[in-house]
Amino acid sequence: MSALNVGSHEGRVALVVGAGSQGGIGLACADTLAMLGARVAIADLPNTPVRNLVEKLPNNGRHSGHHVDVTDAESVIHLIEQVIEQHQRIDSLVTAAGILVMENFLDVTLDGWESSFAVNARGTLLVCQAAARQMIRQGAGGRIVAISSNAGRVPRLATVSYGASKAAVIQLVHCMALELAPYGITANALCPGSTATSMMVDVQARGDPERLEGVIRGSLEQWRTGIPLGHLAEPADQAAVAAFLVSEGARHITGQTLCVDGGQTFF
């Protein structure tokens, strides 16, 4: 029996959606996969600098940058067509597009609720569905990782819309895994905990170092478990796990929800 080459993505094409933010999890995933040898297509909204960011990926010259609105089915289909035209195939997908709307339950607005579900839940559905259909056409299986959040598993104050939409992503992944298994396509949910991204630092913590320290320590008043490892995750921590889940080393892992959160959640 031969050993699996779990570290290499040579000869594989990876699509990473939601990779248009410097310092974000999506771009970290693209960077890691490119470093491991994959040809990477990154995609994000038209107002994001994907063309510039793709040029900074390791092994430059073999990757591509694209624009997409994940809430629009035609835009997603056009993205898949562009990637196939440039790279001929899609072997793995990491979908990381997401927004965080901070609202308490009694103050939740329909706009906040619907925009959260439009991007986080519907966007994940449309991207995964389109990529999976392409993988089925290719007939060689595939790997899908949807970025959810540990807020989709445990409650957080002022994250009603976000947490509910991320919980929807987890259940979506479970159903995908079951239905795509006959095609040799795996699907898993990666649930980051508090990670040093602009969403965490600038939006959730509002740029306040004391708030960030409170996240690490935890707070009984806020009903929030701290981080036992004592520090925030880095985007690279999430990217390393995503890269494994779309590798051949994870070929027998599907339908799983994996938290990378320094021990914030233990179940």
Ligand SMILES: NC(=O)c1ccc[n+]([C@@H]2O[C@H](COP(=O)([O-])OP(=O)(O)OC[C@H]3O[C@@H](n4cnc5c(N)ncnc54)[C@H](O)[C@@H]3O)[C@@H](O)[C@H]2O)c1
Given for the second form:
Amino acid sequence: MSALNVGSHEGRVALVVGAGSQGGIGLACADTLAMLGARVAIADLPNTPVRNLVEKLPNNGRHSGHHVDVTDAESVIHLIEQVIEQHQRIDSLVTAAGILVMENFLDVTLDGWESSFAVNARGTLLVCQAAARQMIRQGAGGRIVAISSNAGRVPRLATVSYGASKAAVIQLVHCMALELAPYGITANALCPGSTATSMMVDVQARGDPERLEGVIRGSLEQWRTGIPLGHLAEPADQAAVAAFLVSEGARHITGQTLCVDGGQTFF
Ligand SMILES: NC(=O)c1ccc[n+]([C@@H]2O[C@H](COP(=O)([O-])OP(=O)(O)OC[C@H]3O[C@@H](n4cnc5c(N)ncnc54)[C@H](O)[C@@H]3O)[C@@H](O)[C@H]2O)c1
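Coords for the form predicted together with this ligand, given the form predicted on its own:
Full complex below, order starting with the chain above.
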């Protein structure tokens, strides 16, 4: 009987998309994977400082920063080509690119709905598809973690477009896991709960500490449960779970949806 490696990512190449936001979940995933020994390629929109951020990752010197727009199929294919040119392979993929558009149902705009689906759903599809094709070419299996949200499983006020697009990610992962299983590629959805990033603090709570406190406490009028563990998640909490799901130790886990939310949505 031999134990499985749940810790070291030495010798593995990880691509983390949506890792260009300082203090964001994607960058935390890249940081954790780099600390655990992976060579990491990080990617984000052209207006993000990926090339500076990559220099600050642990074991600096063997990672790379790239630009991509996940809504654009050609841009995504170009990203995969660049990563292969630089690192020759992709063993693990974490897709964290996402946007949060907050609109109540009666005020939902087509723009809000379509941009949510373009980034959150189409972007996840395009990145996972291109990376999976590469993993199949390599012939040695692979690991995919798509970051969805607990808002893809439970209703929240003003999150119609966001929640629906994140629910699409969850079902995309289920179907993808089924079809990639014969290739030894696992695919899982990680559903963060409220996590202390700019998306949560600046966009959702609009920088208002009262609103953040309300997220933690919950609110019966707004039909919102609080966080039983009593605080927001840190990006590192999401990263630790993503790193496990793309490790050798998670080789028998696929098609799952895992909420990392301090109990915000357990039922
Ligand atoms: N923070 C939370 O409370 C929370 C909760 C649940 C789920 N999530 C999800 O976690 C993921 C990371 O969010 P975060 O909180 O770190 O937010 P963030 O805004 O810090 O990071 C999102 C990143 O996605 C990138 N991105 C947006 N559109 C893109 C595009 N078209 N192409 C490439 N990159 C693009 C942004 O530039 C940004 O760097 C998102 O998918 C988000 O929906 C966050």
